[in-house]
Amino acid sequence: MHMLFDVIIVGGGLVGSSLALSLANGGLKTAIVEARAPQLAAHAADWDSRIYALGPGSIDYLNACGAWQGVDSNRVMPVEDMRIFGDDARSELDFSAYDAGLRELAAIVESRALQSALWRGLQARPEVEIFAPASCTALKIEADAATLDLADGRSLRAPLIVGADGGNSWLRTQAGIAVEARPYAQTAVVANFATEQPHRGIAHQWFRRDGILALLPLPGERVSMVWSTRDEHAAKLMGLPPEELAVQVAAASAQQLGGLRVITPQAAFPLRLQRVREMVRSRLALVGDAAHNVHPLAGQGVNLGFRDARDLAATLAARGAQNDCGDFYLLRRYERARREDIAAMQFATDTLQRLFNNESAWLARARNFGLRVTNRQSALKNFLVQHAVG
């Protein structure tokens, strides 16, 4: 005996989650199956060294769904400008918001804070039943509907299915998509640091030939660091001792907020470049790292996620008469609404990439001009601001 629902979403991470939160909003039932029991535990004293810079239009978006309301204000911290930086101790380049008149650029949230939300949201819905921790066997695709198994001997079945379960998505692999993979060859190093000096709402980058570092403002006198950087580089970074790992980052960044201190121990993503031949099929969309992967240079990624599940959703809401939620010409409708965004943030990130993971010195010069220029043109700036909040 199956159990029926309008949609059946794989991944109950972040993109997932708000995914199926989304769908109650339009009275879909909904079913969200992940791996991971859920996360619902209250804020914890430390520090989650996984964080995210959400921009104003997936702050918007996590609003419509009633999650963002749920994250606690004193976990969040509004970044009100970015400044970056080149290789030579003169090339610069300062994005303001209020230059671009916005009230703020990005807010820097908690992975941990932010799933927990979302979670608590989705146990309040009717619409929405939760199977988690849950494993999946099998899928079956057929010409109404798309079956999935769990190792538990439940069978789920919906007209819809979506894959929302990360790079190395099953659904995906078991969909057989074709999938187009280039690792970078590059590893983002994360950690936590208590500052000497205050960062004042300002996220700092700096574009060097070891790699790209990020600090990312957290609330009170603390940031997060994301420094992708080539892997043997990384796997010394890692191997560091705290006091010694905080002086290396002060260092690399131009003592920037003075000395500083690790308050979550490191941790490491490696990085890649990943392209979907597809993102629908009849009965099967894809969204978030499932669809795509970015280089984490622009902090993009989950923004892209977040877009992806946003405009999934309001395509379904937009199908009128058209009462099935898989029918492969509706979902085409959010694919072609989605392929511009996704390329061109993977050609940004990936040309940003390669232009400053080369060690040319003429290579180096031109970049380090580029910033300079470009610091000088306001309106170039704003397009790009007001491009990047989404």
Ligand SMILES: Cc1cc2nc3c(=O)[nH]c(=O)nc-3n(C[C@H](O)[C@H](O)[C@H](O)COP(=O)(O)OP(=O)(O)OC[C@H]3O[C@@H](n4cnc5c(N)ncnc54)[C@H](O)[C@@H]3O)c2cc1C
Given for the second form:
Amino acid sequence: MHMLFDVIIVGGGLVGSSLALSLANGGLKTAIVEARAPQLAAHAADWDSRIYALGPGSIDYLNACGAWQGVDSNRVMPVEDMRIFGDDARSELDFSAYDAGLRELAAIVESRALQSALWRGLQARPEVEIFAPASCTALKIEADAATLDLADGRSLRAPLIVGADGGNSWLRTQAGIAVEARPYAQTAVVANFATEQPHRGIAHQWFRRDGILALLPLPGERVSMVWSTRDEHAAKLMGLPPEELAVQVAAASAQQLGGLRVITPQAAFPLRLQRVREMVRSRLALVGDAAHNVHPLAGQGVNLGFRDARDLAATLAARGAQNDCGDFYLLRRYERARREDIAAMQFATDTLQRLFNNESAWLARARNFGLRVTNRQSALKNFLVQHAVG
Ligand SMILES: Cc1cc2nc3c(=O)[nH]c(=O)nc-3n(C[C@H](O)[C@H](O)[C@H](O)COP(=O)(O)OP(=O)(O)OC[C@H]3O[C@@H](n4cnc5c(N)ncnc54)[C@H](O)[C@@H]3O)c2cc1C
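For the form predicted in complex with the named molecule instead of the form predicted alone, what are the coordinates?
First the chain shown before, then all remaining chains and molecules of the complex.
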């Protein structure tokens, strides 16, 4: 006996759970299947080392979903300015929300604070049925519906199934959708620090020869680090005791925020570029990291994923008389709407990564020159900011 839905979503990470809320707002009966137990506690005593820089477009979307209202504003840090440094002492590129006519460039939020707000939102929606923790065992795609079997014996059926199950998507593999993956041979090391000097809401980033180091402001005198660096260097950073890590990060950041003290220990994330040939098939669509993986240097992965979820929900809401959520031609509209944005972000982050992950002295001079020239072009800078905030 099948349980019947309008849409089944596999994966209740940030993108999948936001999509379930959007679909519920559109009145669609939605099942969300997540491998892990729902994470409901917003905060622990410490600060989550997984943080996201969300652009204003993502925040508008989360507000429309009804999730942003559930995030404690005391744990959110608006970013008003961004300073990017080259690997010489002179090269710098500054972006300011004020110059671009924006209230803020981005907001920094902890992963668990946002994820728990999404789960609490989902629990309050009668249109959404939560299957978590749950394990998927089989997928069958037929002409009129997709059927998903769970390990506990339940079977779900809907005209559309959505893969929001991350970079190693089980659903994508089951559907046989080809993925082109290129490891960067780099790992992102993250950790949080207390700072000696106030950050004043400024995000700092250094394009160094040993990788890209970002210190993103958290509420109070705290910052969150993302250091994307070659695997061997990352392994060394992961092995450092807290005092030594703080000394090395303070030195790599030219003591911009004075001395540092570790408040959340290191964690590591291997980096890769991933592209899929198809985001949709009849009865199936992919969103978020299941559909694309980008380098975190621009902090855009989940922002892209939220734009997928927003556009898929809008496409389904606009289906009108054509009532079938899983119709291939309807889903193609979603795929076409997303292609350019995703390809542009993959190209930009991959090109920047290649440009800066190179020891050549002339290339180092060229990129430092590029930062200085761009810094003098306010129209170009405003264009870049407007594009980045989505
Ligand atoms: C170091 C680092 C820093 C980053 N910083 C930023 C940033 O500042 N801004 C930004 O926009 N992006 C950032 N990103 C990118 C961002 O982390 C990802 O793009 C985002 O987490 C993708 O969300 P998702 O929901 O698509 O996938 P995921 O977060 O991977 O979630 C997938 C979910 O699916 C579940 N799942 C997996 N398999 C199954 C299965 N078989 N059945 C059921 N459930 C399953 C998982 O448990 C998980 O909950 C960063 C990435 C890294 C590595």
